[in-house]
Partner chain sequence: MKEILKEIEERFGPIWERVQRPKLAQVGIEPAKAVPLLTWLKEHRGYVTLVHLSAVDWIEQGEFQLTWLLGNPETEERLMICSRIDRENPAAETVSGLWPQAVTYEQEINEMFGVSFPGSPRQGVPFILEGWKDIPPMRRDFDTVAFVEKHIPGREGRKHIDTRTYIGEKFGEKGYLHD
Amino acid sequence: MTETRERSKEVQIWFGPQHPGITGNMSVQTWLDGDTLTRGITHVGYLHRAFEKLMERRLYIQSFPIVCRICVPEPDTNEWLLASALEELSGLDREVPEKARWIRTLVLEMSRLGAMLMVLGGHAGSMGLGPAPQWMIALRDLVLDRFEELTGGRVYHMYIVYGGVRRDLPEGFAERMEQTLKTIESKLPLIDDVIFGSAVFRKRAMGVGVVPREWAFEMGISGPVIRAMGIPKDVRKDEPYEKYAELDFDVVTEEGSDIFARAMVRRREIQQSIDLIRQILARMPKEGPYCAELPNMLEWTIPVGQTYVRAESSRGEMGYYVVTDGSKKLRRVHVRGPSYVHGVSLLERLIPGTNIADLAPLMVSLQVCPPEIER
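Let's have the structure for this sequence by itself, in the form predicted in complex with the partner chain.
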């Protein structure tokens, strides 16, 4: 769909919602001068499922299967955030057993790994580098196999619940997980060859989509985007949750703040996640309960309160602002996804001067996830 604007000789192009290069179901209305973008407006609403409203109309336990659906590649962060917020407001957090904390950390790290494998593939795919995304998706599927045996579901796990997790680790899980990690590790050098070693990728990613450092804090940029500026910000370190304080890892940073740097942060964080999963499995308690004793979930009420909890998703700081009013249902939940900033304000500010062919790689590098914007 094009429209010639006589006044400025600009061409208006809608990028999405039906476009393989767009991240998810969204669109960017752009104006072009030649092949350079002059302006862009993010449009969302194609995937609005009113999650926040739905949760106000459901019991706490009924909200639990809803939240994971906010993010397909990484549902567990959402599950954890809702659970953690409600545990904090109800006082149940004091009863979450040790083993549940370890399993939760494991699940959160597994989901980060799966999501980063997918988005690194997306980096390459958005530049037309075919094989890498296929391999990455296949590798992610190996993680999903582990999720399936652990949680009973492949994509939507519905596993981290108030008070702990829903099931114990299956017999022999650690060994199979180790096998999966080895397979993933064995393919990583090849991925380095076809992505980071590729002249096409290097040429198109280096120096493109640079986010100025001074925007970082004011706009609330987080995740790989801020770490690619050389700023070591990571919720897992800044306000450690679950067992992250007990794990040994460093915040990954890169310099350059361009698409390449962001891809490299993700590449290194894949390795970091693999290491963390190994640490977690090694320290996983053998015995003990995996969930606190829950109240009757059909009648659970939580006292009046409000809180904000946050976690490091693969995209950055994911937060839940939760308000309870003493009833059986949530008064309000506000899902604060990193894409809300990355995909609207930041993207719109980065667009002017960008080549149209770089728009898709830019959006992937910001890891824009529309369901986080419109919830």
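Complement to the form predicted in complex with the partner chain: the form predicted alone:
If you are looking for partners or other molecules, they are not here, because only the chain is given.
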């Protein structure tokens, strides 16, 4: 009877998907006692789903337009993972040209930069600091201008393909990319003042949404969430791929493991990506092929095998487990992204005891792509 009376005091509220603090089309079913959340269940909706099964029914080349949708703000990591896995299983990885590897690394860092700009703006927007997300989206659009010039698409690129990339860098691309980076850098001090210099942001972010350090490896936490605990975990350093082993950078970490620390990691990684893009462009080969000679993509078969490849997305570690059976189609694909851990397991564990006003900033700080859960 006592438990029944306690339950009757709770109010159920659906948080999202229309709420601006929601990441993507997901929503959270919450229960409140006053303004304190007692529990919550993540619901990721029905947009962009079932990628793994769709890929098992298509030729290898037909999978590229599919994987881009797994995380719309940062599609290129998925392109690279699929290409890398099938190159390894087919032996094509030994034929990827040097220039293609540098261009791929460039694209991956451009993708990280655009995603980080968007999510840092989301940090501010979730707390009502309206101008900052508008500015950050405008800066992200400058990065998308370069993607459109390079790939023909602003959001979905389908640019990293088996054996390399679809086309070479356009003439003058490096100079225009440098101008974009300078424009972004010129606005960052203003962003710092509005976000990190804001008493509202500091009060609502510091000490809020703290993730205990002992959960890090128990739950498989990665990306800015684990680096905000002071743990220097980054696939680009731990298991370098493409040209990351030849670049000069350190893993960004912060202490506190709260919303503020996660936002600060992302702010510092924006500058890191800018620096890495400059290093890549400075070392980009002037000549040489940008793609290996490919077989007929409509008849391409890959020997029986299996592999697991991983990469560091802006959200954390992403991995593809791929199985081939000697046919023209994938036998099995499993996508392991950070969004399931961060947006379901971790979020639902953090919700009890959280004030309802802090739920939106908490969700943004965990940086979730819902289709990555519904893959």
